[in-house]
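Here's a solo chain for you in structure tokens, the form predicted alone.
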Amino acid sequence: MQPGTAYERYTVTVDQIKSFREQGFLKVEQLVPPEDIQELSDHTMGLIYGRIEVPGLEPPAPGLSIQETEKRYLRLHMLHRKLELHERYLLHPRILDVLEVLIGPDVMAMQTMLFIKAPGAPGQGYHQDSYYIPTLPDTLCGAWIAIDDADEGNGCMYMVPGSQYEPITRNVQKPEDTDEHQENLTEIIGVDRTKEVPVMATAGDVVFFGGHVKHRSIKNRSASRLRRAFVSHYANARSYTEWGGGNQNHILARGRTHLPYARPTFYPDYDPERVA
């Protein structure tokens, strides 16, 4: 995906509009082109072998194995406001296409991690994601742009359909299954795991899901396999904010809005009104 990239601009149909507004959660599958997630995985390895420097994070230590040098780093946070390259795709356009029908047509761009879970990290235990980051009105959505294939194996993500109408649970603790998920972490009391779904993907495929949505994502148990992806969040840009800042730290990526906003820092010319 280089800058100024032609694309197809994405129709949502109203099946899947519906499914999201039942389910909470939305994945379309290959949303993102093969030749993008190829620039996103090879930059990602670029990071993990210390290829790429970012002020920060330290390059692997000389000696580590592979094994040890791609477990340092399970998410790394807000890389956007430091490399061109996160940027960029925090405003894909084709990833806008779809958040603006679902929680449009005012689109405002918070958030981004980098999850790098090589085999044997694990997941992170049921979580709101409006928990952190509150929006008022409240229309947070993600968009978990898959890298590598994810499945049960090495660690894909489980949600529960129809958890979007429930209010933000502040019933939480440290995680009782530290094998399973981070322990430095919180997760929500008594969800009740019957009804969680896997959501499977493969790369190319992008979820969207709500704020409300109850996720968690498990360990990866493969013995080879990362299970990488690059996650954002965004908010109607006619929400209230402040998380990061406020509204005028995060960037207008689509539409108009009456609220304060930033500018992306690698394209200070960046029309959000302009759709191909």
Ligand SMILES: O=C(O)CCC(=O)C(=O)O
Given for the second form:
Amino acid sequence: MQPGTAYERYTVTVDQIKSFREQGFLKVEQLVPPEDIQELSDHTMGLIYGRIEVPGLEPPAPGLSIQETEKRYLRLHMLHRKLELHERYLLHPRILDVLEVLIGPDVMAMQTMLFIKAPGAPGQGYHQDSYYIPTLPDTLCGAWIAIDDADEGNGCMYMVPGSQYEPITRNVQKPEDTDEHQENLTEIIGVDRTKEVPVMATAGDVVFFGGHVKHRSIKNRSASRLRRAFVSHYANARSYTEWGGGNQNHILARGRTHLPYARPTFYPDYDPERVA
Ligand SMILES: O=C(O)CCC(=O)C(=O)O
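Can you swap the form predicted alone for the form predicted together with this ligand?
Every component of the complex follows; first up is the chain already shown.
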């Protein structure tokens, strides 16, 4: 995607809105075009192999095997503040078209995470994203772009439909099964796994999920398939947050707000009210 690329505006259907409200999540198939996924994929490999330099990210040591190199970083956080490309995908117009309807019309872009789940890498235990990123009113929504096809073999996400109507639980612990889930993140105790569904995705699909939805991901048990995803978090731009230093640190991606906001680092002329 070249900066300023015009995209066909995505129209969310009434059925999609209903499904998002009922289930708490919505997969929009092929929302991000193949050439963009290719760009994200190439860029991710550039990061992993040290061809793209980012302060704070070590290039692989000489002689490291492919497996070891690709397993070095499971999750890279907030690189949109350092990398033009990550900021550009945080502000991807087709994703904002959907968010405008689901949580907007005013949309604040808050967080990015790049997941590089290599064979053997763990998933994340059950959690609700609003536990970590509180907003008032609570309008948090994740947008999970599949860079690779994700299935039960290489560690897709699982979600509990309808759990967005449950409160944020403080009933959490360190994961018991550290083989399946990342050790250093807490997980919710006692989620009824008979109610979960796998959320499989094809590269280019985007999964939108509300901040209360109970979800997890599992270990990549495949022999050689990466499971990469670019995940961003957004809220309605009229929600107040202290997370990440407050609203003034988060980008107004669409619409207007009476609250403070940041402008994009790499696109200072970005106009949140201009919709292609
Ligand atoms: O992609 C994954 O493995 C986990 C993603 C996730 O849980 C999240 O973004 O909140």
